Each structure stands twice: as C-alpha cells, then as structure tokens.
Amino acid sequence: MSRWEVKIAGFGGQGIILAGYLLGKAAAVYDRRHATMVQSYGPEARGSACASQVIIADEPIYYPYVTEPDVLIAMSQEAYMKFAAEVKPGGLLLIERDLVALDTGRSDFVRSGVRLHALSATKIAEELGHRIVANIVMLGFLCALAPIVSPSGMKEALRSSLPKSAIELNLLAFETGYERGLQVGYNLAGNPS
C-alpha cells in the first residue's frame, strides 16, 4: 500500500493552495487513487502564510489532515521555520532556496534521515517568462524526486484546470522543475554530473 502525506507551504501569492489542489486532483483523477485536500492560509489576500495539506493514497482516507509528512515543500522562511521539523525521517524537504534560509541556530531542527533539497523555483519561473509559476516549478521538482504522483497525470490536472492561455507556461515551468529534479536523483545515484 502507498500512502504519502504531502504538506505545501509559503505565502498568499505564490500558489499554494492552487499546488495543492493540481497536486491531490492528478492523483485522484488522473491516476486513480484516494485524495484529500485542506488548506489554511491567513486573512490577508496576499504574503500571509498560507498552506495546503494532501494525501494521497491507494486505501481510502479516513482522515483529511497531515499528521507528520512524507514531504514538505517550503516556499518561505516562516514555512520552512513552522513545519521542517514534522518531516518524518526518510522524508524529503524542499526549500525554496532563494527564499529560505537553512542557518536556524539549531543543529536539530530538521529530523535525522531527512533528505533537503533547494531549487530557485522563483528565479526559474521569472527565466521562464513569469514568477507566479515557481509553484509549479517545484511540482515538477517533487515529481521526478517522489512517486506520489505520475508526470502525465500532473500535466493533465494542468491542462484541465488552468485557463487556455496559462498552459503553455506552466506546462513548460513543470518540466523545468523535472528536468531540475530528474538532474538531482541522477547525482543522488552516485552518476557523475
């Protein structure tokens, strides 16, 4: 059985709860599994914290919340300062690293076993024409680092959810983020860069 408790998180602005939702809809939609979605985000419409949990599973979910995730995606400082510390061992952490910093004065803020893993998913995205992609970026990072969910299913919760003049960009910042990701594993392996 698969199961992976996935928690998105930055601030009002950047996507995240649009993250979330592409996220949980290719699982359940396009890859035929069990997803739930809850967001929370602060009452300001912009640069309030703001965060998207998802579960995704083969079994049914009997209950909605992240309760220690397999991955975090940390947009913002505060993201990254409230919840790197819930990231189960053996789960994976990704910063945005122009936005986060890792120095926290605390040698045991991040779980032992964690794997971190920075990308300019916001100077990517202004590379690529338009910085409100960087969340999408990262989706594309998280999917060629984690199975949670298929590529082809991911680009299809984009085609199907975002106006036709939005696709093209974000079709392309998703396979920059998993070209990027893809480039990551390949090192991981132990293959020369």
The other form holds:
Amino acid sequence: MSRWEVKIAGFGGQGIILAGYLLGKAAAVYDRRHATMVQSYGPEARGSACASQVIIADEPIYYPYVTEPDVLIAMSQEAYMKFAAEVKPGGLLLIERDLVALDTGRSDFVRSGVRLHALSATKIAEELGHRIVANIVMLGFLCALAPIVSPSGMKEALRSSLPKSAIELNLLAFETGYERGLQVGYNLAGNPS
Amino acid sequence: MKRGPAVLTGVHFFNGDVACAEGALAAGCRFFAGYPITPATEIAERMAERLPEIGGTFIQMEDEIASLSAVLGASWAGVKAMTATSGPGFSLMMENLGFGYMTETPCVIVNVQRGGPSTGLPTLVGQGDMMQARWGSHGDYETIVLAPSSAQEMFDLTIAAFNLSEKYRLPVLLLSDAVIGHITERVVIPAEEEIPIVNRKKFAGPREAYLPYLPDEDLVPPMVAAGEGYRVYITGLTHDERGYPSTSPEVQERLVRRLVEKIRRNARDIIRMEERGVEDAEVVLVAYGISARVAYRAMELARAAGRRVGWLRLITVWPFPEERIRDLATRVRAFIVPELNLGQIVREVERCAAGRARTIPVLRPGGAVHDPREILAIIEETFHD
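Same protein, different condition: the form predicted alone was shown, now please give the form predicted in complex with its partner chain.
Once more the chain from above appears, this time first in line as the rest of the complex follows.
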C-alpha cells in the first residue's frame, strides 16, 4: 500500500499538464491503480503559471487536491517560490536547474528532510533534439528516484498518448532522464511518510 | 471516413468531459448540437471527433438556443440527442427546455457549472445552477437532474440520463461542475453488451388509432418518429391526447398533472444516492458533485477524531430524496451541507428536516472548492453546542 501526492508546476508551454496526465495514465491504465489529475492554469495558452496535481493510490481517491506533496517538480522560479515549502519531510523536490535559483534570500524555504535534486532538463532536452521534451526528461528522472509508477507503464503511456512522429524522441528523453536519476544512487522505496 | 467502435470498452485515463461524451455514445446518442463554452468544450470537441466515425451527426450551432432546438428536433426524428453547455448557455436554453418538458421529448442536456452569475468565472468551479435546473423554465413541471462526482460517473450517469429520458420521455439534465468536467481519472468502460440501454416506447398500432399524447398506465405516452407514417403534431401549447391545442382548464389539469405525476410517482425508481457511516451518525454531511468528495475528506478527518459523522452523496438531485432526509432527521442532530453557491440545495434539506434536526450551510459562491478543514471546523462546532 502506498499513496503518492505529486505536484508539477511551471509555466504554460512547458508541458506541465501533459506530464501530470502521463504520470496519472501510467498509474491508472498500465499499473492498474487509482489516479486523479487536476490542473490549474491562467487564461493564457503560454507563459502563465501552471500546475498539475496528481494523486496515485491503491484505494479510491476522494479529495483530489495535493496538500502536502511527496514530490514537487518545479520547472520555474515562481513554482519553486510558491510550492517548495509544502513538500513533505522525506519527500522529493526536483528542480529545473537552469530556471530555478535556490538562493532566494530566505532560509525557511524547504523543510528539513526534503531531498532536493536539480537537473538541467531543458538543456538535456535541447541536446536530444528539442526543448519541448524537458518535461519528459524530468519524468524519467523522477521515475528513477521514486517508485511512483513503473518505467514500463510510463513508456506505454507515452506510446499511447503522443503522435507517432513524437514517440521516439520522447522515449529517448525519458530514458535519458531515467539514467540521470539512476546516477543519483538511491530510490525512495515506498512512501516517504 | 475511418470507422471506430461506438463503445470504447477498456480502461482509460479520461477527463470528465471526454467520459461524458463516451457515455453518450455508449448510450446510443447519435446527434449532438452545441456551442463551445468553458468548461464544457471538451464534450463538444470529443463528439465532433467521434460522431462522424460512427455514423452520427455533430453540428456546431450559432448559439445555445438553436442548439437545444436542434436536439429536440433530432429526438423527434427518432435519434438520441444531447447538448452540453455551462451557465450562460444554460440560461439561453430555458425556453426550449420548457418546450421539451411540454412536448415530452427525450434528450440529455449537460451543464458543466462554472462560477456565475452571468459570464462569471469561465475557468473556475461553481454549483450555482442547481435551482435553475429545477425551476428555470416557466410553469409547472418536474425534472430529473443527476450530479456526477467523478470522471467515471460522467460516463455512467450520462448513460443513466439517456435511459431515464427515454423511459419517462423528458429532457434529463446532467449537472456537473468545472472540477468534475476537467478532472482526469481512471474510467472503466464495460463491454457493450453489459451496458443496459433503455429505448423509448414506440407506438406500433394502426395509424388511425394513434393518439400522440394518450398515456399508458405509467403515464408515459408511446412515441413515434416523424417520417414513420403517423401524424405528428408538436406544440408547446396546452394540448389534448390528439396533440391539438386547447384552452380548456380540464385539459390543462390533465396534461400538467400528468407531466408532474409521471416523475413524482416514480421518484423511488429515479432517486439514487450513496451513503457512508450514516448508520451511527450524529451529524450527516449532505453534498453532491465535487463538494461531495471534499466533504468525504472532512468526514474522514472527523471520524479520525472520534466524531460520529456520516456522509450522504446525492446522485439524483431532482427529484430530491425527501423521504430519506425526513427519515434521517428523526435520528441525527444535524445536517451539514457544503455547496458552491450561496444556499440552494441546503434549503431542500432544511425543508425536509422540518426543524427535527438542525441544517447548517457551508457556502462558497464558487471559484474554488472548500478546504476540508473548513467543513471539519463546522462539524466540531456542532459537537460542542
């Protein structure tokens, strides 16, 4: 039995909602667990603050909002400033290294016991061929660090959700992020709480 | 044109709007007319993609008045039909909605509620149309309103809405909300043969014997489709069994009483609800839609603190489950009713409780759902009184 609450935040155009959708789909359809995803975004298509909240559990999920995330993926400074303090002790805080400055001038930001990892996901994505897959690099990174969904489930979710022409690059992005996660050298076994 | 199956049997990760569209197709809906509006747009989008694949018709209309007109017309042509909108479009539909009740036209109208009044909060949640759904069109009528609480129920209750509309011959409303329309969750679609489908009673006797508004014992008249050879006469004016307009008070009495009674008499068949922990409860939370899921968390928190709190989720909002609330009122201390409006369904609970139990509203005018702790605080107060 484990329950994961994940928040993915950044700005419109970074594939924040898609990342939440893929994570939830991997859990619900391929790992056969319960999953909910709710999203929030501004009226603009690009550039405004954007977040998706995913809960994955073995039992039905009633309240679909994340209050104390086990995992936060912050893809922008604003997302980091807004949500980093919420992450549960023992939880994971993954940041886009090149878009988030950790030196915020505040010391109360991240609760003690939170494991923080930075990855230049956008730069890695650009090297692979297109910055648009930065979100998938991050998902790969996450999957290596925490047993939220199975990597095979994630890959199935990618294959069944994306246009044919995009699948290869996205799988490569996932694998690359996953490798980088394995290099960190540990995996949160089970729920950190 | 590629051909796809009408029923997408399997496990999916759908948002509520997409699940609603798939439920409609599984129920046999083959006509959709609508006008896009947040947060219901994905229903139209999905129908526009899927209906042509399976031999159905999708029309984007000039507005919501025309949308419901087209849906009523399609139903009289013998096709199961649906439209979907949000508050502003729902307001425009009120006249045609009454026409649908008066002419006993089966169809389904989906309202994915957002914050109002007027154009209000296009992208944010509300539950402010619950009374409009009951009373929004003029004159006396009864309606059926279902309130889904999950993407799965957006699928299941859309099928139920079609079945009820076909059985009782009336427009049935699915009142969802922006959170449930956009929440993405596991949706399990069963095999086609496992989905119960109800089709309208058809008249099969000789043409000269056909009286379009002569009811059977269940108060529902059998229907024909335009073009089958029977005389079809459809009017919003008070009409007799032949369908002819009449200004007689007796005809009015007979017709309008029947429109109301065909629902009231069958309330037990129509009403559905879900309960948890009500058996030993001192306080019962009554809620629907997304608010029911938030209330559930509040109940869990209260139970963890040793409070005997129950949860009653309305699946059918109209007809209102009067009997159940009356019965519970004799043995609980209080009902707590969280909803995303400034006091609508709570009035019904209060009416049925009739002073035998307290009725406590927890209200927000939409824009965001409650914090479960806000409901918990109200629960705690009732135990300290």
